[in-house]
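Take a look at this single chain in structure tokens; it is the form predicted on its own.
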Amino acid sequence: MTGAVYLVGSGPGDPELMTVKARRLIEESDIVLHDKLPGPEIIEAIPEGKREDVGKRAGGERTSQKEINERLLELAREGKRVVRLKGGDPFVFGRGGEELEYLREHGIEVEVVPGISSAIAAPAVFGVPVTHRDHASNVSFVTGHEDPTKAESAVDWAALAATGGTIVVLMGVGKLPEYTNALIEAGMDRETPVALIERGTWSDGRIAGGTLETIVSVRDREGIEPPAVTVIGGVAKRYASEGRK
């Protein structure tokens, strides 16, 4: 008998800000396939047996997207209950949608279970607000991470300079230097304050603050690394002017 697959959003990392969904079907589940953006407490909490780690292998390579989704079609095949666990939202730059087009494609039950986004945890819980009516009436997502095969950028950096809300960029430590400068050109101010949340909402989580001009110095000098979430705009004033937590 054919299984499901269950694409569960763990949430930004904090056990606690799991939903009750998502653990219920941790729990009865036949096997998780991780990586390690849900976090350590929340991966160790799942019994050794029944986890899968399709993230890192040995050798320091990664899982390829198209080895994870041949070996949720095997294990649904073979009539488990598998939990496909992801950091944050699966479908907020998770490849969720990915996942869930190439199983349907292939006739398996598939169900989403949203998560709440470390785009608006991590910010959130150092009291930064995406939104602010003094400060900004929109907010856009974007991914610092984009597939590495694209010829060119799909992300219109001038644009989001002229949008005067805030931009919360996702795995974009690596590539800081690249769209900092990239709105700058673009005209928007230097002095705008950026905020970087390193492991937002996990124990070990921290903030440090700065300019589109100082904050690649920032990072380097705070030793800033990943995951992290990039927040820019007045939504991070206060950080820009306070440094680090």
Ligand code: SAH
Given for the second form:
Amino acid sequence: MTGAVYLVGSGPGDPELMTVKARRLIEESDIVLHDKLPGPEIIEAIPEGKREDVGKRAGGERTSQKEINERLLELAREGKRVVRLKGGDPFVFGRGGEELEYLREHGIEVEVVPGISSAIAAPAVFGVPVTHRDHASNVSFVTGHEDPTKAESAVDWAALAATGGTIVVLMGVGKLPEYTNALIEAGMDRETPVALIERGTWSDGRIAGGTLETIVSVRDREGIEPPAVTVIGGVAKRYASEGRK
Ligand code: SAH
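Having seen the form predicted on its own, the form predicted in complex with this ligand:
In what comes next, the whole complex appears, and the chain from above leads the way.
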């Protein structure tokens, strides 16, 4: 008897933005494996006895992807119905693809349940549309936290600047100085609006704004921390002046 794994997106954090399907699968599951990203409101609503935090181990160190994969496999082989709950959408910078491949290679049945990604939803709740007929007819979703073992930058910031569209950076709080500089060096206007949305859709979510030139000092002054998305482009115009000193 083999169980099944459901790779489920929990949405950006507001429990009401979780899909009906995600909610049902959590209820019907034997166990839910999660990290911190789904947010406290969603995590705490799952009975304690059936959730397992695979984000951090007791020592505070991160559980490796290999350990998570192996744990999912082990539970499925025990015949369990496992929900692997991931913040936002499981396939947007969530390593969902790696978990899917690993489990399928080992003969486990996997169902993928999409979720609302924070990349779109966190700006949306503050009235920042990622596309707008007057400002952006394309949008790029980028990681701001590259694998440090990569010899060359996997993100071509100059090419992104050249699209003229909105750039949404995930995992981009720490490296904000590096990529805002790269964009300015690539010829992007220093006055380009930038918004940082921290814990978007959570009850304590907030937004701070500035420009490519000022946003690092805005981040430091406001103490913006992950999880946050960075939105770069005319769509964030409404917030651009707030961060200026
Ligand atoms: N799969 C997720 C993203 C995982 S990567 C999704 O689709 O939303 C983790 C990054 O997501 C964080 O570093 C942050 O940039 C972003 N993020 C996730 N939840 C967020 C939220 N509620 N508000 C702002 N950013 C969030």
